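Presented as structure tokens, the chain that follows is alone, the form predicted alone.
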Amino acid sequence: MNEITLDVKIAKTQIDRNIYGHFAEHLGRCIYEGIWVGEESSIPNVRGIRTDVVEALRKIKVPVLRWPGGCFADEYHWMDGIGPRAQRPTMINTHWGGVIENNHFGTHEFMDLCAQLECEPYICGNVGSGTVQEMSQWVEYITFDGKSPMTDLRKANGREEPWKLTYFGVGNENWGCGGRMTPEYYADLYRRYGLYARNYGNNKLFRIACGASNDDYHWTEVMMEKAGHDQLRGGPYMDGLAIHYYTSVKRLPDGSREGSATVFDEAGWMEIVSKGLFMDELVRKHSTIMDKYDPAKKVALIVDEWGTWFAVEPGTHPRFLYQQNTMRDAIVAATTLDIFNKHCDRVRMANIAQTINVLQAMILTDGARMLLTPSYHVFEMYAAHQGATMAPLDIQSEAYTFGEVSIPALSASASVDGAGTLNLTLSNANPHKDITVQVNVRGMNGSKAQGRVLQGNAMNAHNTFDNPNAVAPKPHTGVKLAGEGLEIVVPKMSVVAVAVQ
């Protein structure tokens, strides 16, 4: 028996919308010819910035973005990325292909995209190689409306009044590309760097730490008990608490992943979707160690690395992480999602890895041309959930198995809109069976009911710029209304969205 039992009138934690934010870092073709073209550019743009992707993004309703790494982060000095294009310095990223960065892509520019796509900017400090003075003066350029130096500097670069920004990190993946640290070491670091990042006039920041890689709970540990809490001032040292989760398959001593996104074999399928499933894991228990200091929940738990990575696509750059995306990143999306959502007391942000071009990519371009990958609409079908109030779900689902692998071939989300829309969305891992699922719903006596579905012809079904739509969203007509609930038939390797009213 496939059943999802749920009662709205239980539905009382609020999904964050930044849990379906977003991250652009300086890598490979991310930003430039993914966001940036230039002024100068044939293709269609706003102050150097793609038009077509903007609309896109805005489709789905993109909450949050991170910027500028990453890896990228801890090697960026924010000052080259100021003042006349032209005469801002190059330098090379080491991190990701030694390839010239000319900084033309900077503070202004992703202010810029963040009020184009009317999302909230996410900035990443620089704590590895950056100094405490550089990370105070770029808040205080950014965020400040008085008298200073850095204010007359952003002055003299055309922006007379400060910009909004909520969310900063300090720092990124300290214990590795950040700077190899032990957690004790950096916990200390970020109570120093934090204070120097301070708030101006109204402009109050969310100051995010680096947590830890998977399952790497002593660091949370030590950074709970550590730089969790100010007993003086009884509040937090940190607003939130970063963890960086791939779903990936083996990783080469260079970095570079092994495994096509696009040809592999059922045991590929299982592998991948069965990886991603382990957020769950990591999201409980590194939650119960925040719970031992903070209990009231204050403490945001932000996943603001995941996603699917594998090798490049054959002919590419090996450090620009160029891959195509199918469904089965779309079953790894819908179920990670899921997992974010039964958890939104907790997670109140994360950032699929990346937005163009990069690991598992929303958009990929090529020159002009733009095409939308399964990914993308996963995040369009589950945009009803930002803001609205999760309904708590109880799933029975049938197991879907290969080989000595097991996993629930169900997953889903529900919640309430601020219009009293019932939102379900609903996957099914299982390559080779329809589910039809009964859907009991207490609390709500729905009138009518309508369904999308995304579902590819294969297990690699994906898009590509000759055929840019062989993965899209369609009207699914196996819903229909029954008793006190609904009967849904989701197919084999698909995700349904399903409004009810």
Second form
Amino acid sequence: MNEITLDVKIAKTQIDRNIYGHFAEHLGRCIYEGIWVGEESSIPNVRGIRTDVVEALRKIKVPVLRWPGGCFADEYHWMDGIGPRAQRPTMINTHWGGVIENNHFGTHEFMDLCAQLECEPYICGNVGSGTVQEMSQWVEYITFDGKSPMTDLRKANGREEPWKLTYFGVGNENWGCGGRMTPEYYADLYRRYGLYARNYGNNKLFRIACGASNDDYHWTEVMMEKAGHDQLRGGPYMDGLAIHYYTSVKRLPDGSREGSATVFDEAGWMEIVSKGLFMDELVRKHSTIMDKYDPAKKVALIVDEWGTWFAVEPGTHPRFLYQQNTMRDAIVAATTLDIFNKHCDRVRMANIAQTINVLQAMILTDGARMLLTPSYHVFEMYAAHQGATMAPLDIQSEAYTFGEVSIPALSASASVDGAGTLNLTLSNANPHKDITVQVNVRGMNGSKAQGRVLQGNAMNAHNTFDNPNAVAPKPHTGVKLAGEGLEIVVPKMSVVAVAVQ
Ligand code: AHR
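Right, the form predicted alone is done, so what does the form predicted together with ligand AHR look like?
After this comes the whole thing, all chains and molecules, with the earlier chain placed first.
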């Protein structure tokens, strides 16, 4: 019954590394405390950026980082975040708790962070409350190599050479916090703002349009029709179109969510795990609309915000979106990455929200202390798929049923890397039952297989600052070469990674 079949010879589509991308917003303790501690901090740092966090993120090979928001992006005025820090003006972060933003982490600091992480920057510009000129000048400040007022300013601020900037978002959630626009109105603004975000010298921008919330297919239809195909003169005007989808129990009128990240029963487990799988339908349906206008798949689908969203941890600021992270989040991470891998012909970037201390974070910090979440470990175990060639899978899985809801217990991805190693990742959503799966591998005679497993002792197993390694990958003994493939035990509520050579 539980059987996976793949043929490495028909693997042809590359999994874009950027599917394993991240997102860091000026929200709660993501940037400040999580990343930026300042040069005077007793927490070890390089030019103000936490060393422990950079080292941990480098291990999961962060390919791309989106910044400065989120809803913050459409309130952010980049010129406030350059120049001597002591002289930078402050602002109120109205969307995220009305706290004072001192602008100490700005363009130079973000580009330094990306350099330290060796990842690509993805900057989101301000359409909601910013001008065309402001956005245009930001791109000029960052990327122009010649002499201009903006490059003079950049040099005066200590940066002689332009930076390379590829990924540029023209607004965020402009249907909501980014301006409450209709898709027709935003599409026109996108065309206008996108035009003045220029390519300078060899720097070619990859322009990303704000996309739909969840299943708002009308938004995608309008954006593709007005800006996403090559019958437009000089079109398509975009390189990527975004969508956002959060997995949550229930959204409340103030935007917050119901349901604890750690206190839940099996109904809560099933609700979140099954809602996570809705990403597959979203990707398929948005892609179908894109296919109509762009059959050559020139325009990428960019899932630049995704992840679980729960009620904040008790006692924390309601607008700081600080939540714990359990094996339930790990299963959502694994199954969602499987969906992106499967659809890698159209999905070419995704950014889990958010890197540190916010929503489905990779890392939580408490002063100088830091812990890695189960979701972090999934990203580390899945990193082998980055840039590899996806091997399509036929998955026959038994069902996992709770109450009225039934889902396949197994989810998986497979890819072949440049060295010819077949990497398989599998997860088992059933919290009660281990599953043994026969994996039939065609087109390859593996002689060695090694596995690791991420498993907790409960659905809500998680890491704490006192016990930071309660959930961490371990060598997996339940992997053996068998027949024309492998036999793999996928323990209950676990994620397994296997490398076959
Ligand atoms: O990630 C938190 C918020 O969720 C982002 O700022 C916004 O774009 C989305 O609604």
